[in-house]
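Below, in structure tokens: the form predicted alone, a single chain.
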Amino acid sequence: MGPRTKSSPETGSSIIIEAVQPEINGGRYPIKREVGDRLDVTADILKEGHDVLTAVLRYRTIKETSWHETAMAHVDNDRWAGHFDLEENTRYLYTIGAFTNTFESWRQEVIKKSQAGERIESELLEGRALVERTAKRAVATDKTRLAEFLKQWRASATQEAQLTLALSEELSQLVERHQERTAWTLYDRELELIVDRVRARYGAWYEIFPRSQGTTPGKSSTFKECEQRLPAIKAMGFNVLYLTPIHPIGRTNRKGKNNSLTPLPTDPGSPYAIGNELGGHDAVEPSLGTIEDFDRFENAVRAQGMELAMDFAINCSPDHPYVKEHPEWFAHRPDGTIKYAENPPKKYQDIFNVDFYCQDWRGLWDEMKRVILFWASHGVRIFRVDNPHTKPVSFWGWLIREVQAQYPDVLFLSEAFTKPKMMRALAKAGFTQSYTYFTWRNFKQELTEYMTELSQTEMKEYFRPNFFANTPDILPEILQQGGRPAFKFRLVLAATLSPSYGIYSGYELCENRALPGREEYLDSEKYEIKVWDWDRPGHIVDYVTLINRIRQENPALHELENLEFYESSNDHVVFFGKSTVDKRNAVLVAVNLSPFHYQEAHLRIPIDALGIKAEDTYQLHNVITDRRDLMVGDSYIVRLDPQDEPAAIFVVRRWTHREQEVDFFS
């Protein structure tokens, strides 16, 4: 291979590699891609003068110590690109390097020469002495065949016969495998690459309070009776099941329904308020079982063909263990007091927050490793961790590196309802997926414009969104003015749009009873326990399992980077798609925004997009609805009644001379 020093000025390298992407803030940060996935790389390579360069990207996982390397190829204005496989869920480091080809330059230089009938017997010399010199490098059978290419080299009498000899390819291959790489450069940085599961990207949320499972009023559900719904959960179509925090609850300054600081002696308190005599956030709530109940619980989950995501809420209630036990990890106010959270005018008197800049931050850092590593080893694989942005981003950078390295398919969701930078350089910072301003986007501009940033610009690299409709702390105005139809449009967009998103248990029940002006629900979960009934009138349980079924079977809705927007002439009505590479699955949405109107829009269907000639017929399978239109040209008009049916997700299909219906593309 010759030598693999990186050049200097003093060594006379004068190769430049620039504009390297994906890179993110000059490689500050990784990007992340899912097992299976093909990395493509390209950069700007470039040298004074004539010479022929050859590029190489260079790769690795993390527990490697060589690099692999694969051949990348000149596009045009001295763009090159190259890529690599990725298959192992690990981190991997990328590079490039570059070098003058020396015997292209010359086979190069001889070709012009020889053309122009100038006389070519130096340079022939000097084409030999490359070859010769490579012979003394190779190995093995190619050691022999540049033998050979030499002997003839020597014995052809005419310079045409030895510039023939010289322009074989098999000869150009030989030498290319064996060259010295002259000028040998490397990029001055190591790229790092975050390969994750790909339940990382695609996956269908339901969030429950495991005590609310049951059929008791005012009496906690056990994981035992959490069992029973499972299969009704897994038959709606979910694949990954969140509990919010399952802890001890703290009893001091302990809150009473929609959140009363006057609670009754039966109340139990919020789930976020961690930790009490029995123990903090590597315990089990009693009243839900045991940490052996709980591993049952986790097995039956898997069983069902889920896993489970738990709620990693940096709370400590006033009882929490490390209150008494470390002290020093606590802000003391000057009268010796510790100050409960607020989030004006928010207000948490049962909770105390931990300080992540006290004298013992590494104490205190090793221990919420610790507790992660503890239910990691339990079978958890998905950490939905509470309000990240008000601990440090480095904190969460360490935290997440020191997990996976010992657990990488560990994932982890942010939720951070917060400043735009701040959800970005938490997700640069390492985390997982991250929740996002869906749940206040409802109109057809900014839903357009926060999907396109979304999956069209540099956070496509390294931002996962995952689209909550609602959550436990989040039931948007939308929601409680639409009804119904608001329900089912609002899930169309977050199941359609992501190839993550989640709901939070009671939104197929349609519950939207708020606390009068406020985004919070009436009698809150968060400080009650609930008995449901999982079948009461006007439901969507059967809307939720098609979308999602819908969705399974789809796997052009499984990515964020193929969406398109595609013109609608009602400003109520958003039209969308979403394509495979290979175009075997093409899926249009159009979605009626509006929760109180009748809309009918003029859609322009992208047919160019999808290769279909304005004579070819084809087929808008809406399988909302099962209805079906043989279609020619790029004109359809939809009609979306709220009431009834407030969108249309189609599966473009071709339709052939036989009659019959095949796939698109198939």
Contents of the next structure:
2 protein chains.
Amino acid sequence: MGPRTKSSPETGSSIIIEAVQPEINGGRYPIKREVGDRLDVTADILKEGHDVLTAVLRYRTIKETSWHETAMAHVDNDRWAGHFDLEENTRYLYTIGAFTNTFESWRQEVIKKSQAGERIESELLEGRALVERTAKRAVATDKTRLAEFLKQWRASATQEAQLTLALSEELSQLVERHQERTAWTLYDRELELIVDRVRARYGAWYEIFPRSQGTTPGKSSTFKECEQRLPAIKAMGFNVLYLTPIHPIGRTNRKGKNNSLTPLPTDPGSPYAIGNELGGHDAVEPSLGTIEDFDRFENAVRAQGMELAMDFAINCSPDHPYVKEHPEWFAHRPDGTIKYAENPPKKYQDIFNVDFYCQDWRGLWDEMKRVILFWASHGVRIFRVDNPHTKPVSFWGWLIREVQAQYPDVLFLSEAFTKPKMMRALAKAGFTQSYTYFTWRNFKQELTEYMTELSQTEMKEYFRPNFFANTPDILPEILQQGGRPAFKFRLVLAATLSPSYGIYSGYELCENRALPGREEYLDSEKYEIKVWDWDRPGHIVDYVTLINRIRQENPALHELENLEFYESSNDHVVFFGKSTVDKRNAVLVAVNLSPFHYQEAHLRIPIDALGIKAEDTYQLHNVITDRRDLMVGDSYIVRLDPQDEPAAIFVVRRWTHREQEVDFFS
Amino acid sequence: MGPRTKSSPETGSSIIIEAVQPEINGGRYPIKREVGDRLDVTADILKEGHDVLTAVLRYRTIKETSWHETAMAHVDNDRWAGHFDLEENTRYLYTIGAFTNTFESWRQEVIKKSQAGERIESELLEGRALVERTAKRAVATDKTRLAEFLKQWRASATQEAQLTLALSEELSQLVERHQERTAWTLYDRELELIVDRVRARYGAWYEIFPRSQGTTPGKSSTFKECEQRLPAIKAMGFNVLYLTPIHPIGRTNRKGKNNSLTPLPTDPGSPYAIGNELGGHDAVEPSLGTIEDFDRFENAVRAQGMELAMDFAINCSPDHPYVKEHPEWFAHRPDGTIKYAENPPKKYQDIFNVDFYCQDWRGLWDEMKRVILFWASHGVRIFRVDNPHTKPVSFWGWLIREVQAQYPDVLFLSEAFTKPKMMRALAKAGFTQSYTYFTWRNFKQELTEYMTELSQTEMKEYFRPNFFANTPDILPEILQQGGRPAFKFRLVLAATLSPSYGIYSGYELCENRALPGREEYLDSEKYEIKVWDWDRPGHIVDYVTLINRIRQENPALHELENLEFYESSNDHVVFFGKSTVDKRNAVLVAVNLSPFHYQEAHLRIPIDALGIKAEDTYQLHNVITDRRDLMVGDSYIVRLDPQDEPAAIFVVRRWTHREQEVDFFS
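Form predicted alone done; form predicted together with a further copy of the same chain now:
Okay, now the whole complex, with that chain kicking things off.
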């Protein structure tokens, strides 16, 4: 940072710096990026009069105490742009400074006047004085070189000779490095940026109930048995293995099969009714194993190249140790009772909620932080947070910041299915990823609108969607009605529209038995231990494996903002695509949204956007069927039969070279 | 303001209040309204969970120390709205607070549960405890009444009787008035609002060179002679009489006729080269009169129901007292010279600029404030500021705030013809009104786009246009080429598109002799004393009078935001309209933008927007020609001949009643 002058409050803000982008709600919330990205920042920067301005983008990680600076460039109409590379998984701050470039202002004026043949004796004296002042501040070789310039300048007899010296490029650069920052102005806000690891943006999730991974009916599987499942899950191409809660389960008001209030003594209860006499949120349900077993399992997952996501549900069964040890954390009614949880119309008779507004809220918050840090110390780096929208948003902002200060690689997924502004508020508060409305967006128009909102509006700066195609609580009607074809195309949509997506186990078996008239599973795993036949007829394991491989191989699918919708002549066929910035990888996806009938559509291939000329030959390689079409022009007719292949994923391959009459495509 | 609880920083902000509108640049700049307006404020307000919220809009004038509060209402999707009336010409602050309405939350839960036939004993105890706590805080009759409610409640034997009491409307209102504001949250910014007098928005300006209002060639007219002109100016319907600078004029480098550098000894110089040995910005040019003469003139203007606007040009001639008395306010070059002013490509050899970045900038700023306050003490309430974009924007923000703190009725008009963002920045800093690009917007498309920007974007919150149809510096090409017809329709455009507009005297004479190839006047008044024949043939005094009367009579034309463009089949004919909120006054304007040829256009009358049914009969009353058309439906063909009437202004008159077979239209 250079020297400042005249830093009085009023003159110190004489340059206007505003409309900074990206900036969420006037700088109140952090934006998000991932390691390896580049942050592009733009702003309106202007000053009275005709002086030349210099603007710098300043940035630092929250651990650093001094700013890095990089020059911004004037784009057009007082709009400036700059950028810096994001190399570290941490929070950054960025802001903008600007000042009058006095020497360059002088230089441009002198150039104009001398070209117009005007007298410039006074101007030359002024310029030399400027250089003299700068020389005083310069150091080392720059100081010497400036002294040489000045000596030569003073020795120059003619105006012409002085002018040549004054306008030399080298002098400009020398002065630039040491000149005072006249009218130095800083943007009045330091903006925050969370730089996460890449898994925050891109990943394929697989959700399991760890107790239902075994082979003995009615008997909980152990972490050891779960370990047996890992190779198959890995083989399907998943990156994240998400476990529903693994803690001891309450006994009071325990739920029976299908959420009944009349359990059998053998019913295991919902794992979301956390806590009994054996422990609470930092304990492991004994039928799964010990904490050491958990550690081994966590290592085994990591050894497979995957990682664990843990469920964080701030639910306490009436038997949770907190209820006795910290009664002050629960709101008691005058008759001493505690209200059970509700998320209307759902009732959770087996769960108490803590009171985030209790007198000892600070003790409660600290305990929640301790729980997360406990599991982080056991290797967990992803937390899927249950119903965060029923706890104060400010609590999440605090918790996530506190945890990431110690473990910047920890990711938080918000499981909020609620009103749009609350979903956004949680993401703004710091949640790394968010569940979405994806399961309820089935038709072309609503899919297009929703995806445009997620990928093209301000939401893209802070809200990272994770498209779950199903969850233990959501068996969408389209899967109930549409069966196997729907399971296939909803998988393609989730996996190609969003860089992060997931399925809840059973999806690959096309499991779709529902409670009548509900979007909930019949005989849900939430309330019983199940045994699955993972090779059961009709499964789509190979399809899931293929789609995950296609995702892996095509970097265009690792991004969200690059999504574009293209013209398709049929309202049942949605057509979209993604390309890498360099256009070397371009993927086009056409999906028949009707699970019942085949559809044909005339697709308009976006050759202009892909840099393909009307007369160029290129290949559309359908990587689902491995069919290759040689194309000229932008017109393509696709036929998608739900009974066969309801979706087409084309990789666009350009003509690269020809060898002995054989064409090669990249 | 009610009591607060649990005001810790984190829980204290557990309600989210954001996306407040209106708010400029995250609350950095004030918005503007006029006395008599109502300010509508909206915001996203939301909280975790399912509690019922109460939101209040808080406001106060900057002189008040405590807030007024008015309830906000939930509109939709977590968007809330509230409003308050603006009764005083001063600055206001406004912000938003919200809290959990505990009793109403409880009440709604109990209603649901009792309707569902659930047990509510615990809930009723909880509710009674809430009322008991509230009763402790209540005072006077409310306290007594709450005690009565509680007594009755305790005495009620049945759950049904207790419930009836608990849900009574009166109890709700009693509790509402005294309950604690749980989770009380304030928006983190107090937003500023400048409430100006109505003249800030609506007025017709007339600009004169006071020295050229006389009858003796080569001799400056005096304020006394100017007074003779007032009845004619008033008769034309103007509200504001704007005088070019009235101060002593410098002698060094004085300009001659047509901006020449070789003046004759008799040349009076440009009034913008302010200051000589007789005084500077607080002095009066003796040929106009004394300060007492000025006071008399100011009173005479006021007596006519008009008011003066004074020119504030921070220009110093080399002879200005400041140059000697405050050399520190000017940037001296090493050879002791001071650079003259430039506004490329224009050169002002007769003017020095002060240096707003000098060491004694505070002394300089205070002196500028003193000058404005001096003239304010002489009755001046409007300042037209010359070239504000060459002085620091922060200076203007400071000056305007300081002056309006003493004289809230002072208006500042920004004469900045510069880049769009600087024009906006000056308005955001506090300028009451702004000059615009109007003189360079001639065609239908560009007029529509520019007007949409001014009236329909965020600019409407802070940027009030004043449409000058000409100025001493701008004789637009359309007036040079188009002559009388152009003078007529450009007047109509200025006067109907913008609630504030103005002409520089001579416009009503269709004066359009220009320097060849320039948009400047030949023999400009800036450099010489002129004598005008105010009745010279070809004048459009009657037309100006008529247009100003139409403006006066139609309140729809006193607003900007109500502007709408409508369909016209001809690209030379622009068709737009304005209505009052209650639709009782609706004005439609059709203008032939070609000064050379008559044009016909098929106009689509916006009957839907005006609440006129397809089968209704209504009247289009052309108030320029006084022709009345009886209409049914939305189709109208207009013929506009530049040689006759290039513009039509229709007042829409609805059928009101029928008397003895005669229809009456409002």
